[in-house]
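For reference, the chain that follows is the form predicted alone, supplied as structure tokens.
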Amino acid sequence: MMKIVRSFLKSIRCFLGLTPMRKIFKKLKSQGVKLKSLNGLEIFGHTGEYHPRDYFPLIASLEVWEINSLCENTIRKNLPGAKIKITDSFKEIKTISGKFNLIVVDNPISTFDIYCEHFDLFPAIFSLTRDSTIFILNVIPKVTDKILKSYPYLFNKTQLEWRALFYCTQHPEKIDLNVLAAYHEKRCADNGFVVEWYFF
């Protein structure tokens, strides 16, 4: 019963534009982005139940990658009409030639398997872009004690080492949002792209 209530409340929030992803898309629209011109890629689809379902109706098309084959039927139910690939996103990104003008990276927020956050997607991710592409990335500037109580696996030793290397910092546990943006901006420039705007 509680699951049904939560789902209903989320649907209401989505309809009213109150979910985080709907807020992002409202901001994109205010930037002059024609939402129905976007062909999107969701790199870590999971079940499609959360934010992909929020923005899927707003765009032209969506391709979803998910490594867990047990999620496939649920993704198809939540995102009818989306193209679904059951694949390892980190390997897939190095083999396909598709071009997208919206790329959403809702990666796991710590270490997993041999990976950490979204770090191993770069620089291969740039091969998926059109001349103009919107990236929506999970970034973690810091973790509070309150968050650590709920998610004690965050910022483990390995994750902090990865963050120090990726962001070229001696303080991977606390990175200013604008510093995070500057590092991503440099990665874009190194791959022939200019960041026109960004927001958090």
Ligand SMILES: C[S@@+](CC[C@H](N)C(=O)[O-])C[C@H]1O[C@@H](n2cnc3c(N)ncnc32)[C@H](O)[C@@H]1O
Second form
Amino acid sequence: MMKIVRSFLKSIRCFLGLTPMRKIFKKLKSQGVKLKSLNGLEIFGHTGEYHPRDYFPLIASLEVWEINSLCENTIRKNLPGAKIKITDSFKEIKTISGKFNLIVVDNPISTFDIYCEHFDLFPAIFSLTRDSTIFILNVIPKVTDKILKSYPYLFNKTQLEWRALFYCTQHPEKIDLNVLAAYHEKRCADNGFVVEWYFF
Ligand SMILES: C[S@@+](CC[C@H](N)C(=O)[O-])C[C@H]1O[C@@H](n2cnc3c(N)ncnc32)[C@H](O)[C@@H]1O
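Same protein, the form predicted together with the ligand this time rather than the form predicted alone?
Entire complex below, previous chain first.
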């Protein structure tokens, strides 16, 4: 019963444009992006229940990758018509090129399996893009004590080591958003792309 109520309330928030993804897509539209021209990829799909469901109706097409095969049927229900691949995204990414002009990276937020956040997607992720592509990326500039209470595994020693390497910093626990964006701008430039604009 609670799940139905939550889902209903989320549909209302979505309809009113109040979910995070609806807010992002409103901003994309105001940047002149034609949403119906977007062929999207959700690299970490889960059941498609949270973010993808919000923006799926707004774009031309969506492909969803997810490693957990138990999610497949629910993705199909949540995102009818989306192309679904049950796969390891870190491996899948090396097999495809030039396909998407919207790439959403909603990664697990700490260390998992042999990975950490989205770090190992780079630089292979650039081969998925068209000439002009929008990236929507989960980044964590810092964590507060309140957040740590809810997610005590966040910023464990291994995650901090990965972050120090990826962002070339001695303070991986606290990175200013603009500094963080500068790292990504450099990473794009190193791979032949220019960041035209970004927002948080
Ligand atoms: C934060 S959730 C994604 C939530 C989803 N974007 C949404 O809004 O509904 C992260 C997902 O990544 C999946 N995942 C973890 N490792 C993966 C991998 N190597 N390849 C593909 N998916 C993976 C997990 O099973 C989990 O469902």
